[in-house]
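Form predicted alone, single chain, as structure tokens, below.
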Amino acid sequence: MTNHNIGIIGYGGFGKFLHNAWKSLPSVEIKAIADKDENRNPGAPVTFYNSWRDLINDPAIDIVSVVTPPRTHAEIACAALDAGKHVLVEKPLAVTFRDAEKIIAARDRSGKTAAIDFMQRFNPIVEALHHLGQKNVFGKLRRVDVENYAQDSSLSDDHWFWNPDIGGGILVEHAVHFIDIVHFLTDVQPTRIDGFSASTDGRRENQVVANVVYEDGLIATHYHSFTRPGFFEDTSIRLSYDLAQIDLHGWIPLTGEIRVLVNSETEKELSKLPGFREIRTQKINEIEDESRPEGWGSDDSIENETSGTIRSGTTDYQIDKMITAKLDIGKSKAEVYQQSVRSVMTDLIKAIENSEHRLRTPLESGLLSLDVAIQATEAGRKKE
């Protein structure tokens, strides 16, 4: 197995987190760090550079991780690719669509491998939902509702996060992770995008909404707020499929609940969900349909449902049970986060070593999510 030397550009909190996560990977060595702040020098055996240009010109480095503020991603990533390095870019890919396209062009021009750090694609629950979705276990995905409440006390007024020229705004800098989860769970393309924004202090755009309509009847809503104390930090993701309702909890989903209609074949697949723990199983012909009040009158569709044929949307499904269950990865947020970013790097290395390997987080996924975020952001600002 080939050894790979990594250089990390940007050594703030997340750069250090990546260093700690990757240093235990086999055949990987964190060889160099670049940061403007000399106080962030981790010391030997790592080489420290004050200039990112010096790092990308270091012949010992073959993979560059770009962990700087979003506005700088395009310049650094393009320069690294042109210098013959493989590249992993932190999300978002860039703050403008044009800059994101420049990175993709540099990758194609250089012949090097490049990916974006969409680590949620390696979350065990999200992975399992992706695979079960491909097998049509839940039917079509029809609705996604993301509610993300984050604290703002650690972000000073002069932090670059609040500067849209540097970070792009909350939907671009932050929400792209969740927008990408939707894209990972379904192959349908967005057709209409709208957005709203508001300020609780009259100075900062700290509440945003993106509404996205996709082909085939999927509607996704993303609400993100950076307004309250950390005690109220909370993230929920509701996924409504033809045959399932799934509620996930946590910025990095660690637990969840599922209600799903199954037949004998699809029921077998549920054990692939992390920590799947059945709470209740009901035969479909024993469940009362409470969607209509008593005395509403006869309805052939209800009769069909109790006989095992369910119509959802325009599709008929054969089912015989409803199962209610809990999901639980069984690890801490830090453990899942570290394992996910390790998997991103491992996946990149596989693609470097084998041109036939299909990247889980290609730059194109970053481009699509960025496009949705930018359009929603621009729509929201036009309404102000």
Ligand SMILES: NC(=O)c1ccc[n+]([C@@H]2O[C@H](COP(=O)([O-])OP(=O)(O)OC[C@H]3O[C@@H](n4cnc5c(N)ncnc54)[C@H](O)[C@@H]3O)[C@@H](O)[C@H]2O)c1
Given for the second form:
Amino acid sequence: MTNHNIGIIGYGGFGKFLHNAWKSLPSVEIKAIADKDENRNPGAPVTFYNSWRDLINDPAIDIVSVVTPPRTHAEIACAALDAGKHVLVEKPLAVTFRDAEKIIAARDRSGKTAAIDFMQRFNPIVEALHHLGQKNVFGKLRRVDVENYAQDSSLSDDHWFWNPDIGGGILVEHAVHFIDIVHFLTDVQPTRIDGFSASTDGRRENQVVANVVYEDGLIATHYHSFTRPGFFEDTSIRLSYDLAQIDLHGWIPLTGEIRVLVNSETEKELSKLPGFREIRTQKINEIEDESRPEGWGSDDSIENETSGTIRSGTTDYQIDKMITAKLDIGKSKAEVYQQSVRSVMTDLIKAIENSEHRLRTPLESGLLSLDVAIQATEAGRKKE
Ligand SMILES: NC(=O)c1ccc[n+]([C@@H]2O[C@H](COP(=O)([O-])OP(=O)(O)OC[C@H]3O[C@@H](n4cnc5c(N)ncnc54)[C@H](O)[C@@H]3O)[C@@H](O)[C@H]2O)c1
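Having seen the form predicted alone, could you give me the form predicted in complex with the ligand?
All chains and molecules follow, beginning with the one already shown.
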């Protein structure tokens, strides 16, 4: 790896977090910071610019990280690409579809490499589920249910987060992470999108829902609430596949439970799940079907479960066991978060150095999740 000099534009909460995470990466130097607020200057040895335009014109910088509020992403990212820099844009890619498309066009005309910071794609659990999903270990994904209670105590009334023109609203600013997890776990395309929003104070849209129907019978629901104190934060992600039910915990998922139907081949793959700890294994012909109470009548409709073929989601699968297990990355939220953003930067650098390398977080993933989030937001506002 050759040495890469990074300039970070926007040095608020997340810009600082990225600086701390990236400074220990090999072959990387954080050379410059730009923020319109001079109080954000971290001091030497980093060069500080009051204007982001000066940073993108600094010949020492080859990668620009855009960590300003969402509405500003498009102008800064396009200018940085046109100035010949590689770019990592924070999520959401933009707050309008048109602006997001402009960033993609700027990448294409500049020939530079650009990615979006969908760091959840590098979370070890999400990563493992992606790989096992590609091997069809769980069958098809049919339902995703995200329930996310976030805190609002650090978000003052005048914070840009509450201004839809700057942040895009909760689905655009925040839910795109989770919408993107769905897109990472399956290739199916959205076909119908709906949304709702509500306010607990009559002023701010602080509870939102997006319902997304995908090809192949997948329905995803994303509920996000920014109404509770920090100690009450809670995020659960339930993934229902034809052959597995998986519950993940934490907005950066750290632990989970899985109940999965396997055969001898697919069982081997489960050990790739982080901290996989088997709790119970049952042979399929020894599991009682409790869906019908005793005395219900004819059992003819329940097909040859003892022979190893089961039908789920109208697909026949060969399975012989049900395994119940726990998952645990075994690291703190801060460690996993930092590692994930390091991986995003490392992946971008691999793509800069090798044109054959396929980016894990391409701008197109940012465009797709933004499109879903905008449509759900607009649908929700029409109902108000
Ligand atoms: N990937 C993630 O997990 C993650 C997590 C948190 C935030 N984010 C994203 O990072 C971005 C920033 O969020 P934040 O929480 O750090 O916000 P913040 O308000 O804490 O920081 C934004 C900074 O940008 C500066 N700024 C604003 N406009 C500017 C301009 N035109 N030129 C130069 N500086 C400017 C502000 O002075 C401020 O210091 C947002 O897009 C947010 O969604 C991503």
